[in-house]
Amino acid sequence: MEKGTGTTAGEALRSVFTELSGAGVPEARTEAEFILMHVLGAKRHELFLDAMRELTADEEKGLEEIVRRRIAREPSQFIFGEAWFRGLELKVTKDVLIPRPETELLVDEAVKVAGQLKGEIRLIDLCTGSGCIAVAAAKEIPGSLVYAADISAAALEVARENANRAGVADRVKFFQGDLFGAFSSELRGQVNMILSNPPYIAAAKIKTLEPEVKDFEPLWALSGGPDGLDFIKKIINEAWGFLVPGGVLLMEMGYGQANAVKGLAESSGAYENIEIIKDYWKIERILKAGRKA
């Protein structure tokens, strides 16, 4: 058994903590325990039950190494190289953004949509990125058919991986283009729901983001060009196409978005029931709009 530093758990955390929060690193309670529960293989509880155990050479070097990336706030799902959604360990890298809490809310509605159909239920999604809405919906949604596009190829590589981590691998097929571009024209009016998280950050506001997002995250999906709306309305004028009559556009949007985004949707005259749904803080996120018959 490898010799103890002289360092246990207990005062380890407290270190941690002091450096992030020192650092400026949001929620840095929070950070220090799960840096502490991944370094010594931890559940949150154990930390606190075992705060006298001795820290290992290895472990105390290892733990040097962490903290000194996320003081450079480098994000800690890219230093461990996972994230959870909806219940998933995910896989993620730099070249996917890190699934948001507030993402799962597409899944949420379109697990709910799923409840009003029979038979097969096609989907398609669109910048999927770490495949996480496309691997949840999946998962919970039995019998569906993906669909899920991206036009990065690393990304691709992630979700795919995730898919097979999630046992899905069989019902999310991935394509590689520029939205809807990455789908044969065979796909048009089959689709029931299309969900997406699209680029929908205002170019100009890139640089006010946190430095976890806007020096971490890959910036091609963050912005969605000068008034954050250029992939939204790409999404609004052509899903109508791919869904079948009835089917249903879920996609989420930005803050203070939800006018424009509504408003694009009326123009349209595709749609119909269409309606903002907020999420857990009460911020306008997501619009959901049925093809019209």
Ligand SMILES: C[S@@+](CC[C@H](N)C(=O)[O-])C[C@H]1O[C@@H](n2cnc3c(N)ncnc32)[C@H](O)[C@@H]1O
Contents of the next structure:
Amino acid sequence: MEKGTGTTAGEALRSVFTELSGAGVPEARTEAEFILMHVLGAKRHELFLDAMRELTADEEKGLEEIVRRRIAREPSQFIFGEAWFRGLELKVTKDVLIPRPETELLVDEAVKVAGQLKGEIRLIDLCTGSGCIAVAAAKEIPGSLVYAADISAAALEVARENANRAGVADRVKFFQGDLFGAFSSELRGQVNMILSNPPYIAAAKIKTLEPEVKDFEPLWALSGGPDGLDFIKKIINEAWGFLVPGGVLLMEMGYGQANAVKGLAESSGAYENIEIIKDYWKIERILKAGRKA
Ligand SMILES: C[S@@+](CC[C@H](N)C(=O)[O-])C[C@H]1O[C@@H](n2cnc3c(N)ncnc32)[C@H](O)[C@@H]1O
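Structure of the form predicted together with the ligand (previous: the form predicted on its own):
The complete assembly is shown below, putting the previous chain first.
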């Protein structure tokens, strides 16, 4: 067995917590535990049961490097290259947005809509990023066929790998392009659901976000133009053309955008049964709109 450094897991946990909280890292205690779990290859309860276990020199070196990056406010998902979404462990790199818990709700709604449909279900996931929505939807809607698109080739590479890891690569097809421009016109009028979490943050607001977001996540995944609605407007205007009559658009939006988004869907004249769905924090988060027959 490798010789210990004299630093125990308990001491390392306390010192990482102190460093992270000193650097203003949110939820420093949870983050410190998470980092130690990774470095020691331990489950959370083992950190406490085995608090006197000494770190090896390699573990201590690895820990220092991780803490250095986290103090610089790099998100732990980028440091470890993984993120969880609807029970799936996904690969993430700096080319993709880290999947957010509120986006899981979009898949929840898609699963509910799918439950009311018969026959083969076709979905589009626009602005797929890590592929989190596309992959989870394919996994949770058996037999469905997902057409996923993004403008970023690097993001699509990550999304492809995630589809492979989740065992749904045969049912998720990836396309590169600007919004619906990624798809062939043969797909028009053929899709039961369009899911999207587009960039929707107002450009001027980005500099006010946490360093983890503004300094590390890709700007092109965040910025939705001056009022944040550039992509949302385009998607509302074009989505109906790809939906079957009665098909459903489910799209995520930002805090305070619900009235504008609902207004855009209504004034387009293309949708009915327009609803705004709140997330787990009671924030208006998802537009649900059916294509008029
Ligand atoms: C908010 S992220 C969403 C990523 C992922 N769907 C999720 O929920 O985590 C937006 C994504 O839109 C992509 N994007 C930006 N501009 C685009 C465009 N014009 N056409 C297609 N995708 C675009 C970005 O590359 C990014 O992956």
